[in-house]
Each structure stands twice: as C-alpha cells, then as structure tokens.
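First, one chain by itself in structure tokens, the form predicted alone.
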Amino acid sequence: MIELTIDGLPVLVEEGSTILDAARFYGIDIPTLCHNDGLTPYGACRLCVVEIGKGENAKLVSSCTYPAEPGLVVRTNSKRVTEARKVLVELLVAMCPSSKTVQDLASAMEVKKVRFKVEHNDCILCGLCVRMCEEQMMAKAIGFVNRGKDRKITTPFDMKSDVCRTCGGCMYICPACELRCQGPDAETDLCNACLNVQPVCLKEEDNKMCFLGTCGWCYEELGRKKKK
C-alpha cells in the first residue's frame, strides 16, 4: 500500500494507482473530460490538474496520469489549480461552445467570460473516441493525424474504413456530440444557466430533487417566496 496526503488527508491506496484513483476512492472530486474509467488514461484535457509538492518545488500535474507515490503531498483545489482549470475551460468553450459537457464544466467552475476567439469546432481532441474504437470496439478505425493546429481525428487516408462497424461508440462517448440545452442556435457563447453553487434545500422540498444536481434554483426561488 502507498501512503500519501490529499488536501491534508492521509490516504492509503494500492500500488499502481494514480492520484485521480486515490482521490476518487476517498470521495474527493476532481473534474475530468478526457478520462473514462474503461479506457487508458490519456491526459489530454488537463482538467484533472492538481498541485503536488511544497513551496518553490510545487508543480501542476495531470492527476489521471501521475502515479500515487509514497509521501506525496497533493492539493486538488488550491488557488493555482483553480485558476489553471478555469483557463482550460475557457479554451474548451472557445473551441466547442455547442457542447453541453463543456458548458456544464464552465458553470461548475464559475467561468463567466471567454477571453479567447470562439471557433465552433466539431472536435476538442480529447481522444475518447480513438480509445473507445481501439480498446473497447477492437477496431482501430480512427486515429490522430498531423500535429499542432492541424491535428485532427480521421480514418486512414481520409477514406471510409473497412474495419468500421458503424457501432456508434465514438459518438456515444464524444463530449462534443452532446448538444447544449439551448440547441444549435444559442445566442451566447457561454450558457451559465446552471451557474449556482447553492445546494438544493431538501428540508422544505423533501420530495423533489433537481436533475441538474446542486444547482440550488429551487432553494433560491423558495427564499424569494418567503420574502414576499
């Protein structure tokens, strides 16, 4: 077993675990986008970034790929980590504002503006579809080509693949394929409809639970009615 510290909490995890594995085992939430438990860790989106070490030696690493080490000190929500995640989410919104997954992440992290040029791409290069096709569907029908700004996912030679079974696994797992709630003609780049950190108040509304999680809308509405 490996002993390390996460957010001041001493934890024990099995050898071979990553920081993300350790945090989730103890109920510590770390946001992810390109990670899926059934697929090989990839570390593309960097949203699972955490801070390790102390003082001048502290650095940011992706928790889904960094192995848990004895004596490691991890901070999952330091100021440096929070600021880095917000910038990353801004970039993702600028790449693909039509994705509900990306919009939900922006709301959860209280991102209220996008300072980058919005491009409306169809892909955020998370690699989920490539790994799904190779590791779960055993097809390897698609993959990455080119580098830098020209990097994209396609079939060999941009031709119809003979090994593709049109199973739809790539579309099922793709966060860019999940359309935002406002539809394809949303007027704003950022939605922020779920931007609320207040918990749902179950004392007054015990028989209701918002499907959006801890949006807190019903709690605020109840407060307005009481004031009236």
Given for the second form:
Amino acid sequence: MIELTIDGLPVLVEEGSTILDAARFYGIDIPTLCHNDGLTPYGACRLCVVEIGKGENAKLVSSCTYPAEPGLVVRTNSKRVTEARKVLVELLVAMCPSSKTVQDLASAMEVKKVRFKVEHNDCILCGLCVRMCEEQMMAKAIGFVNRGKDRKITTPFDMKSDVCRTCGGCMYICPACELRCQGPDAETDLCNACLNVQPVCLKEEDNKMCFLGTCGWCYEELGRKKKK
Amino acid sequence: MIQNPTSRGNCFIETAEIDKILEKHEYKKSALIPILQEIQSKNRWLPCETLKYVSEKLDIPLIDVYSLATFYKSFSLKPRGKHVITACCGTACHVRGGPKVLQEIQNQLNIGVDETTPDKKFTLETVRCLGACALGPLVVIDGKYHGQMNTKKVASILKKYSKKNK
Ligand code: FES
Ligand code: FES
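What does the same protein look like in the form predicted in complex with its partner chain, given that the last one was the form predicted alone?
Everything in the complex follows now, all chains and molecules, and the chain you saw is the first one.
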C-alpha cells in the first residue's frame, strides 16, 4: 500500500494506481475527458491536471497518467490547477463547440467566454476511439495518421478497413460525436445552459431536452416563487 | 494524402523483392522503418499494396504501418518522379529570394508543391531549412545541393537533369 496526501487528506492506495485512481477512490472529483476506466491512460486532454510537490518545485501533472508515489503531496483544487483547467476547457470549446461533453465541462468549471478563435472541428484527438478499437474491440481498424496540424484519426488510406466490424465502439465512446443541448442558443460558441440562459425544463419544454440533470434552475425558480 | 490505391505510378516493386528485404531484416517488427526506407529507395514511393503486403508479412496491423508512413515526411505515399527537387523555404533562404526560386521552378515544370510532372520526371517538395543557410537560396536535387540559386539558374539546371533522364 502507498501512503500519500491528497488535498491535505492522508490516503492509502494500492500499488500501481494513479493519482486519479486514488482521488476517485476517496471521492475527490477530478474532471477528465480522455480517460476511461476500461482503457489505458493516454494523457491527451490534460484536463485532469493536479499540482504536486511543494513551494518552488510544485508542478502540474496529469493525474490519469501519474503513478501514486509514497509521500506525494497532491492538490487537486489549487488556484493554479483550476486556472490551468479553465484555459484547457476554453481551448477545447474553441476546437469543438458542438460537443456536449466539452460544453458540460465548461459549464461545470464556470467558463463564461471563449477567447480563442472558434474552429468547428469534429475531432479533438483525445484518442478514445483508437484505444477503444484496439483494446476493447481487438480490431485496430483506426489510428492516428499524419502529424502536426494535419494529424487526424482515420482508417488506412481513408478507405473502409478490412478489419473494421462496424461495431460502433468508436462512436459510442467519442466525446465529440455527442451533440450538445439543442435548447435556446444552440448556435452560440458556449452553451453554459445553466449559467447563462433562461431555464429549460423538461416539464415545460419537453422538446428542448435539457441534459443537465442537476441544473437546479427549477428549484431556484420554485424557491423564488415561494418567497413571493 | 489521399491517393487512388489502384494507381500504380510509373514503377512498381515486385513482391519477391520485398521478400528479399524482409528476409534481410529477419521479419523483425522493430525493423519496420528500415524496411520501408529500403523499399522506398528501390521504388521511390510506397504504394498501398506494398504497405498491405508488408503489414501482412510482418503481422503488424495495417493502420500502424500507415500511421508510421504518414508520420515521416521522407516516406511518400504518392508516386514520385525520377528526380526529387527540394526547395528550401527556411527563414534564411526566404529572405534571400527562396520564394521566387520556388515560383520559378513551379512555372518551369508547371506543377505545384508536392506534385509530380505528368512525365514522372520531377517531383517538387519544400523543406524548412536544410542547415546550410550560408548557401541560400538552396535547392537540392537528388541529394545534390545547388546553392545561391536564382531564377535565371533554374532553367539550365532543370534542363541538365531532364537530359540525364534519357
Ligand atoms: S484525462 Fe488525464 S489527460 Fe485526459
Ligand atoms: S533556410 Fe534554407 S538552408 Fe537554412
């Protein structure tokens, strides 16, 4: 067993676990995007950053790939960490504003505006589908090709692959494929449904499909009405 | 880098020849890069069928071979001409008139960057700095460095190479 400290809390975890595993085991929430329990850690999105070390030596690492070490002091919520995460989410929104996963992360982190040029890409290169195809579906039909700004995920020669069984695993796991809430302001760069827009409630507007399960608007409204 | 997999270009490597190369490397998976390099040096480019053949023989998933071949710039998945012209677009060459030289080559051969002349003689490529900035503007043809290029020199040098071909 390894002993380390997360947010001032001494924790005990099994050998071979990552900081993320340890934090999740103790109920400490770290946002992730390219991490999935059934797949090998990849460290692409960097959303899971945490701060380790003390004073001048403190540095940011991705918790999903960093192994838990004895005596490690981890901060998952310091100012530096939250600021880094916010910028990362902003960049992700700028890359793919139509993704629900990304928009939800942005809302959760209270990102209120996007300062970067918005490109409507359909892929954020998180590599989830590539790992899904290889590790869970044992197919290895897709992968990364080219490099630099031309890097993309595709099948060999951009043609239908012989080993692809069209299982759909890649689409199932893709965070960019899932369309965001189609409620009001669906065309804006930033959804921020619960932060910015009028309440969308399943009860009143069932065609709007509010995805934010715990958005809380209705409760607030209720409270306000009661006060009156 | 989409290409028609059925277009075979002007030359096509025989499977027997690939086998020879594979044997030399003892069918080692780790030798994929040298194997592809050797095939390319024989064939000038890597056709789709060749990559498929290599992936089958070495038992490496095709996508891995393909990602590797697209990752390195020295591998070409498009047919290449007999002479490969590499024009430098680095900073030093740029300020010394590299773009003009490049434009002149394009005009003379009537092709764009990363294209091959229809007679399969020349392929034009660009590069960011060859590390010989003092010689700029630099144009490399088949590994030979032509320094201090200018638009006037282009025609004569190209003529020299197209004659060599005959
Ligand atoms: S979840 Fe750790 S880097 Fe993406
Ligand atoms: S810029 Fe052309 S060789 Fe350096």
